[in-house]
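As a starting point, one isolated chain is supplied in structure tokens, in the form predicted alone.
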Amino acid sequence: MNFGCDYYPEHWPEERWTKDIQMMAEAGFNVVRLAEFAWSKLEPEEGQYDFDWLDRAIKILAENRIRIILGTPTATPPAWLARQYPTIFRVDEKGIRSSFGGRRGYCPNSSIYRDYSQRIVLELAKHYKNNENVIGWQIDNEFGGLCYCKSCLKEFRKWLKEKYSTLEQLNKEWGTIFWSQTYTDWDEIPLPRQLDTAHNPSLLLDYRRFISDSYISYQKLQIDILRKSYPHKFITHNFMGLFNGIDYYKLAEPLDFVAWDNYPNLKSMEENKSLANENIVKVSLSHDLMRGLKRQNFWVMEEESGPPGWEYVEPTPPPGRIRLWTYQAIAHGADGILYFRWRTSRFGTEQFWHGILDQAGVTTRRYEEIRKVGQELQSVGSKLIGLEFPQEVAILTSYDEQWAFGIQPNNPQFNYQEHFASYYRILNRWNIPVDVVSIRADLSKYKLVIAPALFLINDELVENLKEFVKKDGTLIITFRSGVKNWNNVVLEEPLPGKLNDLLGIEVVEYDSLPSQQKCKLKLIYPEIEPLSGECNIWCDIIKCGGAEVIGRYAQSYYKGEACVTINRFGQGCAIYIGTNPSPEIKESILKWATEKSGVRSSFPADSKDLEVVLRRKEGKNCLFFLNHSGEDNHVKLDSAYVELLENRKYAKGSIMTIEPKGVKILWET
């Protein structure tokens, strides 16, 4: 298991570098990442180099068998390179450019920029190709930030160009007859900056497809560089779990892994229980998503490990929560685990944001708390490396879609990502192991597939669907799907469009709902439980061709009409819910197509506080109980087991206590 810490040894006296080392040796470090906001430090003036500083803090981390990721320092430009090249910040969608002083300020599409993150990487890559104490690579920090510069204009043109090819077809797919926009040269296509009215949505989801693809191409640059001198060695970046600005499956395709940031929002969960709860299923959906970006483990390159805080101090982790957090992350995936950050700045931005150790350098409770986890590590580690995931359940997503609704959500209570976490908090409830996978990923293995609101539809995605549907598949697919080409264009057909085969139905009307109105509905479907519920945000009313009805609306003007169905297609089944059903509702339904569908529960534990997450290796089943709470959770075994951190045995039906905050791995006997 890789453990360690994010290190800046270029924040505090050389003198002090070898007791933190010692420190971080102790308290079973093995890894630590290094420079990745260091460029003055290593260029402090243009074509002028000093890796000599770094050199001594990688000795002194080798000699402690501490090993060394490298950042790219491209997040934070030197004052120099800002006061010779003021444009290479971004410009925002008023027209105001950014200027020195912050991070990750930078334009992707400055050429200048490329071409001084091409020079430092590549003395990067060449003082360090032949160091073993450097076992890999992570580029730049947190990608992410629209802009609306010159170079973005130049580049957005020929991007539409490759896209498009001509300005006819452009005209066509965007449908510029609209609001007389067509374009008789691509000079006359705008960036979408500010408007008293509202852009093309067309035009809006290709710039933030653009910009996408900006940061992939800028990321590229590096990676090509470093991938010529490090042809051994891996390169990653550092996500940041929801965020949706770049289309993360594409930006993960050529890195080795996955890493991302974890800071839980510790002020809602001591704040309201309920919310303690969300932020629970939160994370746990960042994991699950990340290892999905390439349906493989990643690291958590950023973990909390003290109170956040910029100009106002969050709440600090109380005992046993940064533990937790820890083994929440390895249950969903993590191969490696670095605290944000070894020791808390004395100045600049992040002065309160805290690490492990305080300003004044000594030993701290979340110290203690690390150095237990290391301990266990170092005992149990090997065991967790190679765990495998049930392959049953599958969330679709799509960054595209998500943008869709961006510009337009269709209704101001709806939000694509809630939505989108609404089933998945139920399958996380009922520790229902899932996988968050792209609309192009093949589903031939799962069972069950959900695919909430797919507003955007194309030919690949459909007959994606259709033949897992065929080969006895169990679908949901959920309302506003099928509304819109790939283009951000409305189908002629009617919805949802190129599902209606799939679905058995048509929509013949809709209904978006004011944002206190409610909407009775009940479920009448004989292998159902019958169940009255409401909805709201959105009312699809329902004409079924081959399909059987599942629920009905109870009220309004569509009293009696079909508000969810169900459709026989090849040996499997597809579900529609063209509505935002109260949870019970929505628990019901997929209560039934879990068990219809052959999925089960990891441990049969319907805790909102107790969350298991379900692993395999060699025929074994290894189980990983969370109790976030604080309170004792008690579970009967289902069978035998070896507790791995305490190395207790326990026969099938013992009961087995999990303390407040407590973690149990089981690996089954």
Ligand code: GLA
The other form holds:
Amino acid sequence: MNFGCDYYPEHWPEERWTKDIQMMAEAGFNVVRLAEFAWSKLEPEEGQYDFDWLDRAIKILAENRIRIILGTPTATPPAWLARQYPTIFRVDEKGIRSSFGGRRGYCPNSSIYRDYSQRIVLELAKHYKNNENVIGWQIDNEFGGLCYCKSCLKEFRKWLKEKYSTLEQLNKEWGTIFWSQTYTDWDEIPLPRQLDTAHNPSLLLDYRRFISDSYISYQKLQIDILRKSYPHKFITHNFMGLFNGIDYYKLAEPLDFVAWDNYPNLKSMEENKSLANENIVKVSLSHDLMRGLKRQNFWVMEEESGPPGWEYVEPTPPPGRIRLWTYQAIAHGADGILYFRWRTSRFGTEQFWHGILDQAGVTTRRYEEIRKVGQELQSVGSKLIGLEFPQEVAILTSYDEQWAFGIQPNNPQFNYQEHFASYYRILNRWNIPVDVVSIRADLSKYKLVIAPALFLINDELVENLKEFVKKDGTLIITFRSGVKNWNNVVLEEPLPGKLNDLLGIEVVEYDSLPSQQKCKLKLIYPEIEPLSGECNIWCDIIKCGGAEVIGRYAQSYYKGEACVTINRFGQGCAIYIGTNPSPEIKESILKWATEKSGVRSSFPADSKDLEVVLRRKEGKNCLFFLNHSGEDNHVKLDSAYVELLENRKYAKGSIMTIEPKGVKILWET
Ligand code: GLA
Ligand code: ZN
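Okay, that was the form predicted alone. Show me the form predicted in complex with ligand GLA next.
Expanding to the full complex; the earlier chain stays at the top.
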């Protein structure tokens, strides 16, 4: 297992390095990330490079058998560069330019910044070309951020020209006849800066795509340089879980693997059970999303290892929590874990973003906990790397859909990610492994696919879904699907548009509910136990074509009308949920859908806080039991296993106890 931390030797006197690195080695670390914000130390003056200090740190690390990932330092330009070229900084919606002093302030389209970035990356590449202790690269740091500067404006127009070829086409696709927006010259097209009203939704969506593409092309500049010098070393970037400012599927494409930064929100985690559960599920969802970006295992490049905070200090991870997060990550597909950061900085913005050690530099409780994990991984880690995931259920997402809902949430209560998570959460609680994948992914491996709110639709997506259902797949689609084309323009067909024949329905009317308002509904399908409940946010009023009714409204002027339906299509079926039912109703539908499609749970456990994740390697099952609660959990084993961490055998039928925040890893014998 790749196990280590993010280390900033440049923040500490050199006399201390050896001690720190020895402590890392004692904790079982075999990899660190270095240098990702160290531009001013690597290039103190323009064209004057100094890699000696980094070489010395790498040497001590290598002597302690710790390998290195080098971060390219471009998230923090040096002061000399900022002073010479203030235009490298981003401009906000109001037209105000950012300035030196923070992080990630640069514009990805600044040609000056691109130029200087390439130079420093090239120098690093040349210098470390033959250094075998450097095993890979992390490009920049947590890409993201909107910009409305002149360079972006110029590039945006170029981007649009490439996309639409002619202005006539752009005018047509965007519907610029509305509010007299017809463009007669490319130079008339604005960036969506702040207005008293709101911009054209098509322009807004293209702008989000353009910004995303800008970071992707900026990343490519660096990748191209590194690939040339380092064809045999890996290149990654540290992603941010549920962050949706960039199309992460596209950003991940040219990388060898995805890495991400996991800072679970501990606020109220200990005392408020339901909030705590939300957070745990969010972490699992983020891991699954990150694994789905390339449909392969990933790394956690920054794992929380102390109380985070800039101005305020957030809660401290209580005993056992860091260990549990570590195994949760491995369970969901991490092949590497690095804790952020080795030692808490004495200065700078992140003085209170605590790492493994505090500023004092002595052993901490958190260090001891991580050292214990290190010992465990030294004995079992190689077994846990490269575990496969069972592929029975997928939830689909796309950044285009997320952006479109960001522009128009449709209902003030509707939050795409929350809607998405509401389905994921139920499956996670039942310990049903879920892949979160792109709408373009090959779905043939899955039995059940959930496609929440496919607001934008295109032929390719419809075909992908139809192919899946035809061959005996079970598909669930939810409300606000099929509404718009890929350019964010509403379709002319009755809803759900291009999905009509797949779903066998027509949405004849809809009702967007005011906040707090709920509507009653009933499940009435013979295969499902009758159940009454409520829904909120949105009510589609459905007329069935070929579909059968699963649920009907029990209130309002649409009382008795269909709200949940099922349609046979080929050998499979497509279920439509035209509203946002309460959790019990969603559970009831999902329970039936999973049973019907033959989806298995990793391990049927009925505790909300006991997460069980099934993985596989060389034909053997591997089960992770993660007890997120503060109480013991007991499970009866369905077969004989070896527990890896304690190296203990369990016979079939025996009862295993998982202590609070405890972890058990069972290997099928
Ligand atoms: C991000 C960055 C880290 C650190 C933490 C805490 O994840 O990648 O460098 O700044 O946030 O703020
Ligand atoms: Zn810009």
